[in-house]
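Take a look at this single chain in structure tokens; it is the form predicted on its own.
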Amino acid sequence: MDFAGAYSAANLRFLLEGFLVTLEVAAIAIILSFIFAVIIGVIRYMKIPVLSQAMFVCVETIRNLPLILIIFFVYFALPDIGIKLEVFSAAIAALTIFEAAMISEIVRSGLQSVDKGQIEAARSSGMSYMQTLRHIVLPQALRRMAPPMVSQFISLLKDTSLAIIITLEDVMHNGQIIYNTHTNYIIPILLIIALMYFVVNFSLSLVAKRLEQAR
């Protein structure tokens, strides 16, 4: 092991550039998956005929597949039907599809946790179903679902490392380039990558705990 050589300024800068790509992919996927998850969760909560059943089939199918298979499908199979995505976009699309399915269940459970009495009271006061959903149900549900949602976002950040299979230039990819040229750098490089993930994920875990305590 050569810690001094592995932690040269050039290597650390290269790893940091890769980690910024990791964070960028994770941030975009978190935003997109949250939006789609809320839409899917609300559709399933409202039990809209046909659409709700279609969402159920899609969600259960995706939830029971490994993420790496979805990444392969998005990057290697979609071009066969005319949809070709660059590596960066393919990684975001695959993560968004997978996480939206996972988070939509959190959203649906959060909506169902709101007391039915509050809904009936809102409806009897003259509020429409959509007004009740928007002003009464959704705000309470979002507070309750925040801790598990943050935990899922932590998983998403770690899952970005799987995009190395389609050569996303993230921190794992850049680390691999470094230790492939200097085999005695493997442990030092993996340790610094682990530290980067730990710092961000541990910070998010603290946020989740705070939200859990404040709920």
Second form
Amino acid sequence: MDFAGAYSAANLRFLLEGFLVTLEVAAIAIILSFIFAVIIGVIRYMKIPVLSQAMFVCVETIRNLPLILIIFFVYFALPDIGIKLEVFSAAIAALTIFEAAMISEIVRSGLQSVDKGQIEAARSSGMSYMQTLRHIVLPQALRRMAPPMVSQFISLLKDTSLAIIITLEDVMHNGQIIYNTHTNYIIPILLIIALMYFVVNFSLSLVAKRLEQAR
Amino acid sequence: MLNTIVEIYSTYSHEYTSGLLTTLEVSLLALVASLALGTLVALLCISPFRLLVFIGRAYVEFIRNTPLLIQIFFFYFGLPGLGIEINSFAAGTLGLTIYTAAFISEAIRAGIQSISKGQMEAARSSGLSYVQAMRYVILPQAFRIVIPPLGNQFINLVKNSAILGVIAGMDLMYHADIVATSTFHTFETYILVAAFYLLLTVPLSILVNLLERRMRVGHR
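Moving from the form predicted on its own, what structure would you give for the form predicted together with the partner chain?
Whole complex next, starting from this chain.
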């Protein structure tokens, strides 16, 4: 092991560049999966016929599969049926598919946790179903969803590391390039990468805790 | 497409079966080990000694907030640098255990803390030592509450074990890769391997849901 050599300025910069790709992929996937999750969650909450059942089957299937399989599937199997994505988009697509399924469950149970009496009261005071959803149910549900949602975002950021299998040039990949040429750098490099993830994720988890207390 | 899937299965069924067995083996081994380690860490986190609490919390926070892949890489690529040779199966099982134990310890800690304080006080004042009270009064009750979240962790464990495919762990994912590269029918191969994972995880999910519902009824 050679900590001093491993942590040269050039190596650290190279790792940081990779970590920026990690953060970029994670941020785009978070935004996209949140949007899809809200749509799916609301469809399932409103029990829209056919669509709701179809979403149920999709969500349960995806939730019960390993993410790594979905990444492989999007990158290696979809080209077989004519859908060819480059590494960056494939990573985002796979993460979005997987996390949207996970987050939609958080959205659905958040919506269901709002007391039925409030909905009845809002409806009988003349609000339409959509108005009730928008002004009464969603604001309360969103507050309850926030802590588990942040935990899911932490998972997503960690899961980005799996995109190394399709050679996304993220922090794991750049680390591998460094220690493939210097085998005694492996442990120091893995440690510093772990630390980068830790700093961001631990801060996020503190935010989640704060949100939980503010409830 | 269906024909191709059937054809792939009949030619490569031994690949899938052997992968399935390895996936199950790794998951079960890691489950037992992480239950033991997770319980230990949970006990550290709720112990009256500050240093032990710090060690427990540091373990949980560091492991939970870093990717599983780094932990598995550490054992598979890192340990040989320290003079410890380890095969992919052992490295994968070790990585999964360390990772899962952090989540299991949180579930167990929450379970223990949900048992009313009076139980511990009553046990202590009836003459049991702290360790005896934990073992005979608190833990048996906590484990019942903890079963549904533990079930969820086991499902995650089965899914996470697919990472072994990356370090040549001979699991389902690894064998799927072999089949995909030898048949060139990537799409059908992965559909089939997905079916195999669902075969493992969906019954588990249904079971966990049932348990969760039963626990809720029991609490009323």
